[in-house]
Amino acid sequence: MAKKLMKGNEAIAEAAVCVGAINYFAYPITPQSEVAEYLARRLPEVGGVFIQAESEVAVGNMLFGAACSGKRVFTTSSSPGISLMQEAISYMAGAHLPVVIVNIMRGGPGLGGILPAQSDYFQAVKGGGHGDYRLIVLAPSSVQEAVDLTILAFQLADKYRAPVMMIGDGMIGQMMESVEFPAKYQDPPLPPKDWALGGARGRKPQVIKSLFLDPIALEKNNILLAEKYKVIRENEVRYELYKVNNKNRLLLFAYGMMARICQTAIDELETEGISVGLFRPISLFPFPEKEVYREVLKDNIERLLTVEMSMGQMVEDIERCSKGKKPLGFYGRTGGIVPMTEEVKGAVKKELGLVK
């Protein structure tokens, strides 16, 4: 298929249509409202359903009900809206329901502002709601990767019967880039959806729930979830290395759009004789723990630096994975301010002691 120039939000919407995810429930919130605008026109063309709910709380419960049918369902929102869905997301995780949730992040806390941020990292990768559950979390750094990871998100949701979240900051939702969609999409082999509700029709009724009043039954469900997350950790780690070699003095860590800014900084530092590599996590859960530790241990690496559009939320995971083997610095901006290339270069030079 020929490439198209598309806004990130619209490309995400079309990617969902490509995989047959034509049941969409949402409430408009900037900076992702174009997803709903696009699907309001697109879904009737493919026999889909878009319901604009009265609130994000209602969206979460609509997702739960629709997912029980075994159909592919999804929503998109932005930071405060995702917060309002947290109870339902916990329910869906506890009920083993495949759902895709896209968070085009804005600044916070509180109502914050509509400019880009990465300050929902904790919310996404640590669960966000109540109880012992996790989400598979994916973080694209381009509009094309947003398309590819949207497709992957639905595959992983069905494979593991689990909610999957894709997070991107407001830039990736609003920017335009050329993208390509699969000419003819076909899923890889996936487990049958014999758990789905479709009417008894000659078999015993099935119940999908997250309520277990018997503590033994609830513990059993929590153990099942933990075993699932263990399998996910073993099989679904994704990351990218950029200009990582044995000449690097410093290893940068960044994800999403911030990683692209870091790549430009690395290219420019290279012309100044300063060798820096980038480790970009693509799956934020499961986090590439072993891979981070492997790169940190290399003898040529003197220091580590995490760059984020937050007050340093991924820092905690890098600290945990690096186990104190190398000094770790942090540079970030928040409130919707995006660190520019010169700022990143300055932070690298300061970390290496090249400037005060």
Given for the second form:
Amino acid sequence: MAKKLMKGNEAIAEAAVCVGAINYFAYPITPQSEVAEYLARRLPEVGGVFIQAESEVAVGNMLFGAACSGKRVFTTSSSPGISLMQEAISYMAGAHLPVVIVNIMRGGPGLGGILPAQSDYFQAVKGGGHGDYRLIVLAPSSVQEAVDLTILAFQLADKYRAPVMMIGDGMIGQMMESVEFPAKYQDPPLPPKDWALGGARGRKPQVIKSLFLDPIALEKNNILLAEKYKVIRENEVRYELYKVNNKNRLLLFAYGMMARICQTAIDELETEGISVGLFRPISLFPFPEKEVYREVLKDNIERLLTVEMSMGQMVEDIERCSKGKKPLGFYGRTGGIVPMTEEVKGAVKKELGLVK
Amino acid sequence: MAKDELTILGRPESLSDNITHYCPGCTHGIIHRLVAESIDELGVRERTVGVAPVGCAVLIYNYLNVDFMESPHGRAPALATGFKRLRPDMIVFTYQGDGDLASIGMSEIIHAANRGEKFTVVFVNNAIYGMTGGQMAPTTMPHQKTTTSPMGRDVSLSGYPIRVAELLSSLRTPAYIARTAVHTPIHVIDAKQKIKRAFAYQIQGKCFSLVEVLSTCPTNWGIAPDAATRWVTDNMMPYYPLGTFKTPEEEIA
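Take the protein just shown as the form predicted on its own and give its structure as the form predicted together with the partner chain.
Every component of the complex follows; first up is the chain already shown.
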């Protein structure tokens, strides 16, 4: 298929249609309302369902009910809206339901602002709803990758019967880039959806639930979830290295759009004779734990620096995975302020003691 | 059993033979049976999906022989909306108590009714929170004592009980909205007719349908089962009149 110039939000919507995810529930919120606006026109063309719900609480629970049909369902929202969906997300994780949720993050806490941020890392990666569950979390750093990861998100949701969240900062949603969709999409082999509800015809009634009053049964469901997350950790780690080589003095860690800015900073530092590499986690859960540690251990790496559009969230995972082997610094801007290339370069130089 | 004995009433196929966990004198069992009979008589058991609430009836899927999903507190109309829109060929119903529907789930029920979602709601109003142990509900009567209104419901602080059937029937969108009760045999017959009618409207693809059923809670009302049935007549029915409040056939100006 030919390349198209598309806004991130619309590209995500079209990627979902591409994999047959034509059932979408949403509530308007900046900076991602274009997804609903796009799909309100697009879904009727392909026989899909779009409901503008009364709240994000209802969105989450419409997704829950719709997912019980076994069809592909999804929503998109932004930070405060995602907070309201946490109830349903916890229930859907507990009930082993495949859904895809996209968070085009804006600055928080509270009503915060409408400009790009990465301050929902903890909420997405460490929980957000109640109970012992994890989400598969994917973080694109370009519009093309947003398309690719949207497609992957639906596959992973079905493969593991689990909610998958894609988080992008507001910039991913708002910017336009050239993008390509698969010409003829076909799913990889996926497990049958024999758990779906469709009427007790020729079989016993099926129940999709998360209540287990017997503690042994509840623990069993938690063990089942934990075993699923173990398989996910073993098979679904994704990351990218940029200009990582044995001359690097410092290793940068960044994800999403922040990683793109770091790449430019790395290119410019190279011309100044300062060799820096970038480790970009793509799957935030499962986190590339072993891979981070492997890169940190390399002899040429003197120092580590994590850059985020937050006051420091992923940096805690880098700290955990680098096990104190190298000094770790952090640079972040928040509130909708995006660190510029010059700021990243300055932070690198400061970390290496090249400037005060 | 002698050969010439005739079974005039058996267990509906949609009702399982599990023993319910409901308290003596509670009318959930009767309402479950009426739902099961309606589903059987309309011949839709194999294409019915129920949505269980949070509350005393959370385990309803142990008692009805149909597919079920279990909702978060109050959100059953949102789940039913999501499922029914994707499977309009299925018959979908929620079964919700007063705390579930009229308190935490008020937003979901009003908007589902206003969109005219084509599913059925069985709304059981017993004027109190049962499962959590007798706290004040939005439907608790004025001066009614509960664990969180120990001096009786003070309407100057908590407002008056919400009349759900009247509230929802004020919406412009066509719907079938009725209120009934099950505390005497004649009311049971009325409740059956209304519940079956509500499902029939859904089967015809006509409209949203909701039947409010006045129910008892002897345990949390702190009175005996026979006194509880009288309490429905004396205290609830004057405030919550029975009847049909809205039908889709009505011409609305």
